[in-house]
Amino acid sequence: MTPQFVMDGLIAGAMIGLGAIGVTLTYSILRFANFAHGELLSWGAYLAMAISGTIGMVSTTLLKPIAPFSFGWSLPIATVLAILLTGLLALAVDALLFGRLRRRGSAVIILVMASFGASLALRSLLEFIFTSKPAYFTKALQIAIKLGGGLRATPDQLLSLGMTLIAVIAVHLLMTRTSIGRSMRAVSENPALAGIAGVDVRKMIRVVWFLGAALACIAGIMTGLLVQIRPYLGHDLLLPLFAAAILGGIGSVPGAMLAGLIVGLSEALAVQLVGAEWRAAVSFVILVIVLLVRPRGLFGRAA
């Protein structure tokens, strides 16, 4: 067993953690498991790729790699626009589907099944527009940098870890140091009481949808940059996302991130010990153990 699995696990865990934050925030506010969340990762990656390609056609200079990375300025610009578009997509899905079901007082199981349908529709639409052929932001090769202790990482991988850290700190500060964050926590505790206290519950729901979609978009772009972009990109990460959200504790941003790292490291270790074919089973095992031993997760509070 080589120590490189630690770096591989941290990188995979960072992507899982970012996506899990969106899952845990959505569940804590809306009280249902949104199985369409994984598709927001895929849509974010594809939107960024399409926008980056369009920018490159206008100005090839923006496609030239920014040393030492494998991509040009077109990708950072596309990332900002993709975050906005992915957020708008999440808001549109809520307005057209989930919002109507909430107003009708639909049961939680109806919302969950609706999220399955939304997931299939969003994934099929991606395949229709972009086909199922894998795509890449760039095909430039990178030399891994020696970090010591037998660990190696490419500049793109180190950048992804740094961006993840910045995003998590920003979300944590938003949740703990701003009026929006306090309002979101109030709605999470008791939506009816928060509404009586003057909190705009509908606005907070829109904020949660946009924030979760933005984080999913970032995670999808980084996953596409480091691996490849496929319509099933988000679907394949869905179980790890939910495992991390439950392990970290519903509603806890640091918990979701830490749990994502734990899931990523566990998967990387499983690849080293028993083979890559068992990697997908790790998230399921973690999920079952947490539900049996500590259902509220690492940082969750008892009901």
The other form holds:
Amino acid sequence: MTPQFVMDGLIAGAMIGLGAIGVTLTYSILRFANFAHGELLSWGAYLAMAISGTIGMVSTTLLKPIAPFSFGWSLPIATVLAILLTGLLALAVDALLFGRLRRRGSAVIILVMASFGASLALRSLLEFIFTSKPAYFTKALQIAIKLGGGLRATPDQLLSLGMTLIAVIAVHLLMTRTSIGRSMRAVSENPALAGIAGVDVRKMIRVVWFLGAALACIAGIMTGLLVQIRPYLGHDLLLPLFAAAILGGIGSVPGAMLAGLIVGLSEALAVQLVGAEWRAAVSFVILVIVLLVRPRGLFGRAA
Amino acid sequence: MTGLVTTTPALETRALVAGYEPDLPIVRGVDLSVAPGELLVVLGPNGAGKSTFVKAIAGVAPIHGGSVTLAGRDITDVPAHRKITQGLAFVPQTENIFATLSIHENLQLAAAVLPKPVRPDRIRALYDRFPDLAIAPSRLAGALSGGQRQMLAVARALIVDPPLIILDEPSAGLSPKIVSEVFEMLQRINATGVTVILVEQNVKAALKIASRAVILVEGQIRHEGAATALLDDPILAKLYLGTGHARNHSREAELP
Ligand SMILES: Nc1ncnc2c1ncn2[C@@H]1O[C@H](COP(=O)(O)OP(=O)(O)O)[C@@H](O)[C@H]1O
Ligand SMILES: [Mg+2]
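Alternate state requested, the form predicted in complex with the partner chain (shown: the form predicted on its own):
Complete assembly follows, chain above in first position.
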């Protein structure tokens, strides 16, 4: 067993954690498991690729890699725009689908089924537009740096870990220190009372969709950068995302991140110990154990 | 009709119909007018629709007919979150504080409807008024005792200095000593000119502080009159027992 599994696990865990924060926030406020969340990761990655490609067509200097990374300025610029667009996509899906069902007072199972449908439609649309052939942000190859202790990582990987840390701290501060975060927590505990106290609940729902989609977009772009871009990119992460959100405790931002790292490390360990074909089973096992032993997760509040 | 009316009511409902499903009205045509400065108590047996009535006024139970006017302004279709800024404060019967937020956060959240510069002053004024809450503002509200919870719920509702406050059974589940504290607090609030609508099961205690009372039975007003007169009126006992449900028997002890 090589210690490198720790680095692999941390990197996978960072992406899972970032996506799981989106899941935990939307779940805590909308109160249904949105199975289309994975598609927001995929769409984020493809949108960034399309925008970055367009920028590259206009100015090739923006494609020139920023040393020591594998990508040029086109990608950071595309990331900002893709975050906005992924957020708008989530708002559009809510306005067209989930919002209407909510207003009708539809049961949770209807919303979950609708999210299955949305997931399928969004993924098919990606395959239709971009085909299912894997794509990459850049063709440049990167040399892994020795970090000591037998660990190696590429500059892209280290940057992704750093960006994840910044994003998690930013969201945590937003939730705990700002008026908007307070309103979001209030809506998640008791939407009716939040309304009585003057919180515009529908606005907070839009905020949470946008925030969840933005984080999904970042996670999708990182996955695309470090692995590859595929229409199934987000879909294949869905189980780990939900395992992490539930292990962390629904509504808890630090919980989702920590649990994401736990899931990522467990997957990497399982690959080392029993083989790569067992990777997918890890999230399932974690999910089942948490639901049986501690349904409220690590940091969730008691029901 | 020409004007015998001299003051605009603080709150008025006309033929109000409300309920959770359109074909199952719980509140069935309630006409109620509350004068400014009044302390009105709404009585009635369990399940009479008292909570649904006040929730409909506050915008958290669906209205199917009739109208609600606040100081002359029609607020029937105003969404719940805008009622507080229009001067209607509501304290629901249960789950009336955010248990996962600290005491201070509960007040900050409520203060968010005010202009930014006045928020700290308003919160400080409430801590002065409810010193119990100021002892440990960073405590989770979920850890408060029943009486303190009601204090926080009322403090939250008062943050905008509303001309009207509606409370749904603020004494439920409290010990008699705390009940009288809560009622004294409501009297003090009312004495500052705030109109109070109080839904209560604690009939005797509520009638002692109220100026007027209405009795709601099966979603309709069955009796309306001065609180003091009702206090020794056998009609009260009769109306309560008239519904004949076993679950109301615990209330008999409180009746005159
Ligand atoms: N959220 C709800 N959904 C459906 N029915 C409800 C709801 N809340 C109350 N009811 C029903 O409405 C009726 C009146 O209840 P309520 O207004 O709470 O009466 P009260 O406050 O006088 O005890 C009861 O039959 C109750 O079962
Ligand atoms: Mg009630």
